[in-house]
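Presented as structure tokens, the chain that follows is alone, the form predicted alone.
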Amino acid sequence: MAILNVTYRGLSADLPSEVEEFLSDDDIRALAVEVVRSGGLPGLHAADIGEGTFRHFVVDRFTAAGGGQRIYLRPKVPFGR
């Protein structure tokens, strides 16, 4: 299982239950959106986000200091991917 945070409009958050790790990305993607609408994650909810909102969002999965995992849903930066 992982902590997956969703970075969108200047703002971050951690969704409250894990989610499977082994997801692909585009289904991160797709979770994104729907927890997104639905306002699951505390403090960034957009309910009229469109179903390509996250196409081009990277992807980013870590081990934590602490042995667990994390998956970064976040926006392509200038530099680097």
The other form holds:
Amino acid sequence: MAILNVTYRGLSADLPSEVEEFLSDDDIRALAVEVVRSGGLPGLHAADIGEGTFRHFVVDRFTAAGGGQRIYLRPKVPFGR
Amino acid sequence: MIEVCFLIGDDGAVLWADRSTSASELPDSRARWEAIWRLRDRLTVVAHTHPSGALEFSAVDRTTMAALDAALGRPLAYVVVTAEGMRSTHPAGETEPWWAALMRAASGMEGHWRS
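Moving from the form predicted alone, what structure would you give for the form predicted together with the partner chain?
What follows is the entire complex, opening with the chain shown before.
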């Protein structure tokens, strides 16, 4: 299991419940849409967000300093050309 | 030549910078995102160079800009600097600031003006 952190509309928050760490990136994006729509992300309820809201976000997975699994859904930041 | 990225504060100061090893791309970077998030209260402009000379935002640039604005909950200004000019998403941002020349130097674009 892993702690999922989502950054959106100026807020970065952990989901109250852990998620399966082997969910695909697309599953993570879809899950984030659902929890933001439902108000499941502490401090943020945005019922109006679209299915593709997080399509340009990346899923960062790593082991936290304390040993637990962390998943961060954050915007991509590449530039080019 | 290489691409570079500057984060600019509301007072015009360069808050953070990084660079690529490529003349055509700045790959995704967790460190860049963490700097943007840490500095978000002061951050007003995200600027990067196009050593290729393309004075326009690429498809990658545009989707990154959309993602950043969604994450921060407010629109930033975005700037592209080339050897010959500068383009900004902000209407008042076409006058070159002091750091544009610094970006050209960091990118190795000085002396590469096209005829």
